[in-house]
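In structure tokens, one chain follows: the form predicted alone.
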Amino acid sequence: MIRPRILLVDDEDRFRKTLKKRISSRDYEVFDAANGIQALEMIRDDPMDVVVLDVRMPGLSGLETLTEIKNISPETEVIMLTGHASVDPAIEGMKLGAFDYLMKPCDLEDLMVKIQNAFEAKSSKKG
């Protein structure tokens, strides 16, 4: 069985590390990055199946990172996370090619469903 490769990108260390631990316990291969630049370097070296990407980060924003991810690895599905009670950036992300979005704090089960749906969508593109 193929273990989906998930990349978590968020500048909030505690949130990212906790989420990584919880998703890893469900038989996913999980990586994490603290910012968009680090995430893009990781994806260039080793493409991911699904990226869970915070919208608001210092430096390269989530929307800028999303655009670059789609340039580097168009097959990678991206789920946007927004924590500022505004869906506008998430909707903008959907227009730029994001698979879906969630508001922070998000329910783990909701996130897992979206990750699995994104992985299946990516897998179906391969044919």
The other form holds:
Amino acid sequence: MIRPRILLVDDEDRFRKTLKKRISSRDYEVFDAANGIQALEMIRDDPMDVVVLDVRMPGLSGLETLTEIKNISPETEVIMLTGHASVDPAIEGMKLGAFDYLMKPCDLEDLMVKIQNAFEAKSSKKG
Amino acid sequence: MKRKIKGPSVYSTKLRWHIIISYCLAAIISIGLIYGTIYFQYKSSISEQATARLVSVVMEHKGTIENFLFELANTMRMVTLLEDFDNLKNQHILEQVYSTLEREYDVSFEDLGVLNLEGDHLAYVGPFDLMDRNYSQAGWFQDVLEKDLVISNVFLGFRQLPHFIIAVKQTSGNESWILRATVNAEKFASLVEHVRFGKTGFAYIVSRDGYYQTRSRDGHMVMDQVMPGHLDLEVFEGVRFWETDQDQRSFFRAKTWIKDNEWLLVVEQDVDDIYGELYHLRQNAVIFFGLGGSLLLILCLLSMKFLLRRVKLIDAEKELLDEQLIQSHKLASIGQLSAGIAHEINNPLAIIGEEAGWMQDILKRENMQGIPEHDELTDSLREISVQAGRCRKITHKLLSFSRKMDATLRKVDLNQLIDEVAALREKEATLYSIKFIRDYDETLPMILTDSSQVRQVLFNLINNAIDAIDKNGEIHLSTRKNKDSSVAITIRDTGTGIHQENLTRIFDPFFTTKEPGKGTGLGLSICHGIIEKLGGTIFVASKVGEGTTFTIRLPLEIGSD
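Having gone through the form predicted alone, I am curious about the other one (the form predicted together with the partner chain); can you provide its structure?
After this comes the whole thing, all chains and molecules, with the earlier chain placed first.
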């Protein structure tokens, strides 16, 4: 079975690294990027199944990155991580084609459920 | 928080007096104006009536007196024409004539005499002994020689009693003679005085040389001289009317000349008598004025009390609003501050959570099972995760609490808005067999509101509904246009329902039925606050075991409701 390819995009290094280790240990192939531009380069080189994308990032914002990801690789599903309590950025993200969203900080189990759902959705689309 | 209405302030005392004084002034001035106008119009109408009456009395009386004198003179002339001189100077025949006159004509002659041109009596009938008197020096006698007919002024004469003379000169053949009669002044006076009107109306006669011919009202007797300045004896035509003060009395007077401008007929009436009714009215008016004024004052004070209470209430409300405004500003600042802190804390918190999670992951590995204190470490790390989770919930709530107070308004399609929010949870909900059932009013108009805030509320309510169902159930989302200018959104779940005793407290801040640490109790109170701020209302109905329905009513435009 192909391991789902997950890309974590977050400017907070320690968070990103630890999360990467944790998800990797759950039998996923995990990549990470510190910002939007880096993430887009990686996706261009090698498409991902699911991107977990922080909304609040310096430089290219989460929503801008999302738009670009959908341009480059429409099948890639994106889960937004928002720091806002407001649902507005989440709705904005959903409108732009995000699969789901989570409030940051989030519970890993919630995140894993959403990643799995997203992966299955992507697979069924493709299939 | 209950608020006490403050006692009267300097400002309300001042206001009270301002209003009392202006009320009373307005009322007094208008009542005074009405009263004054009526009073003076009434007075002038009474005065006109009195004048007219006085003038008509004078004219009527003039006619009566002149008729009386004319009749006497006529009778005299008739006698001189009907009876021969020879007969008249016969004492016996003159007596017969006198008694006939007395009986048939009812004239008030006191006596009757026939004189020759030398002033000697040829015959005399009467109660006085005047037969031998010579009248050649009497004024009236000299007048009658010239004028043929004389009615004299009142005088005392030989008899020393007030009387006046009517004398007629007649010529038959070569002989001229004079028929003279006396009218008793008392009798004449009673004729003049007889015409009375009102309580004080009185008439009297003054001769042109200033002697009372009849009694005056102020006690002057016949033949008394008129006090200088009391009466103007200038001759004029017609009737003169005037108001005068004399001996501390005010009266209306009318006068006219009678008997060929020899006698002045005066009619007078007291002003008090004329205006008696008016004065009575004035007295009543003063009483009514007083009563009305008191009533007015009482009404004024009562309405003042009412008004001031309203003003105080409004003041208190204003104060409350001010305080609320300050409070909301404070909250907004606190909100901004806490949002900043929450954002800053979120990242380290995420890292703490992840690190603890990672360590837990490691400890779960097989090769780690045997290490000392393995269970203690696992327990400790789980606790770190749990507490980080609590912190996470707190920062989320802080962030939602801090949401900006100022609304950004735009036209919103509520059906679409609900769909957007529902989409956030629908995929996940489907996994737990929770079905979203939509029943939208397709004709629902766009409403002007803050979409972001409404979304937040809908998101909270949908989350609550999902939590209430847990697994297997339905969430009904519906919209309706109300008859008034508002729309209604209903979110109904088939969840566990809420106990009746909790239902009334559900919108209270910090009220929660969730387990400690799971809910902050801020969600519904924030929803309630948002909807109220948007000019709407939020209701809840629930039955344990059947589910809960939240109904939100929003105006078509904020401020239109």
